[in-house]
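A single chain comes next, written as structure tokens; it is the form predicted on its own.
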Amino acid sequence: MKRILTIQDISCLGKCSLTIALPVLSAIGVETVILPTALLSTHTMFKDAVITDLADRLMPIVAHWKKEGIRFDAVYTGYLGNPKVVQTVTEVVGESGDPAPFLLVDPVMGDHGRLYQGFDDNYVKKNRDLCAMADLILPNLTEAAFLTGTSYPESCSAEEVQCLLKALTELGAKKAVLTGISLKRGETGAMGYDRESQQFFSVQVPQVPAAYHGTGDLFASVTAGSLLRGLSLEEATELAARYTAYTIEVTRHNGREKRFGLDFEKTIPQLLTWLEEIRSQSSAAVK
């Protein structure tokens, strides 16, 4: 069995980050270890959050790891919270072995052409030297905007989306999945770059009129959990699109506070069947 190593905070309530990662993870059979950040009473949708910086006990915990001779297969990064704790997970990755796992970044850090509140242009620097040593990343338009220094697109052509994704790998980082991007009307999904074999592709999925705290968290987990059970980038990016929309449509059906987040403990059996029939299809293909 695969072990990834997932660094994010961890809302005690209201699903996202580490509340999504270590079950999707787990459920799609990869050993998930987790790394938090921070702990916080609720995510920040909720009010007056009650939060606990976790940045001082990051490295020790780290070292006692590598006392103990643990190895991972990938780390996943998602939202970090401050320049400081950035940091700390990049000399975390620099220090975790030879050969060094397979690193996916998550750059949370805005949305809708802003930075989230607290996030500053140090914030951003910090993120792009973390991007620069990854194999993946996975920014939405906003976070790829702000990592390339370019203005934010209300709406991008495909070519203009292939522009952003090379300026993304040219960071550092070997691909570059660019998330929420819609190239036709009612559709959503994503598109992909591998720098080098210069190759594109796209996935699109229907767009559900609703949206919800963690979406992205779900997506980047399903990403990385997908390709350590073998999918390829792309079947991983477009199972990934299709299962968070259906997740999305579940729970805009289900009719709870969008606060409370995604419903996705009902949805991993379609996910987990979805996944076995790509990894047979792909099997039947190779024979």
Ligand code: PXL
The other form holds:
Amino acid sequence: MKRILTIQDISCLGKCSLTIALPVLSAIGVETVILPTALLSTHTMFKDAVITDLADRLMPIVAHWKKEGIRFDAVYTGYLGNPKVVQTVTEVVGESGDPAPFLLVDPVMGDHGRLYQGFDDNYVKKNRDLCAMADLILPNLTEAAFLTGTSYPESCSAEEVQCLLKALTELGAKKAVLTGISLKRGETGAMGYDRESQQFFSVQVPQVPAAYHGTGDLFASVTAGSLLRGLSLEEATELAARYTAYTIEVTRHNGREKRFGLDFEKTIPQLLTWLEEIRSQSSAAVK
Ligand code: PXL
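Now that we've seen the form predicted on its own, could you pull up the form predicted in complex with the ligand?
First the chain shown before, then all remaining chains and molecules of the complex.
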């Protein structure tokens, strides 16, 4: 079984970051080691969250693992909360052994053209440095605009997304998948680019008219886990897009406030069925 280290906050209530990554990656069949960067009573869409920063604990934890000879096949980073944590995570990743584990960075910084509460230019700069080291980055359009220093596009043609993907990989990452891309009314999805092969791909699924907190974390966790189970990047992106849309569809009938997040608990069985179907047909997947 492959082993992944995921580095992000733990929000006790309001499903996102580690409370999505851990169950989803485990269900997919990947040993999941967690490095919580902060402990929050809730995610930051609730008012007055009680936050305990764990930045100072990260290096000692990693040092202990090193002493034990622990190695990872992949490292997946998500919401990191402040520039000091991003800096520390960049250092952790820089020393993560030889051969270096596959590094997936979801540069969680904002949405709908704006940075999340508490983030500024310095936070963006630190995330840019971390992204430069990545094998794969997974920004949404807002994050891509901040990372590349371009203005946020309300809508994008396929050619414009391709330019943005190239600009993103020019910052250093080997591959980029841009999420939240709607190329046609009623559809949404993602587009990807591999700097080495210079190949693009595009995935579109029916758009469900609802938005939930933690959606990006679900997408990134499925992508990370599926890659470790042997799917190609295009297959993993296709599965993540289809499964995320399905989970939004299932959730939107529950009548609860959006900040309580997605009902992914109900849809994990479907995720595993789709994953096994793709693996059985995939040339890339080790059966
Ligand atoms: O889902 C992204 C995320 C993760 N963790 C925390 C957040 C957010 C987005 O706002 O506040 C604490």
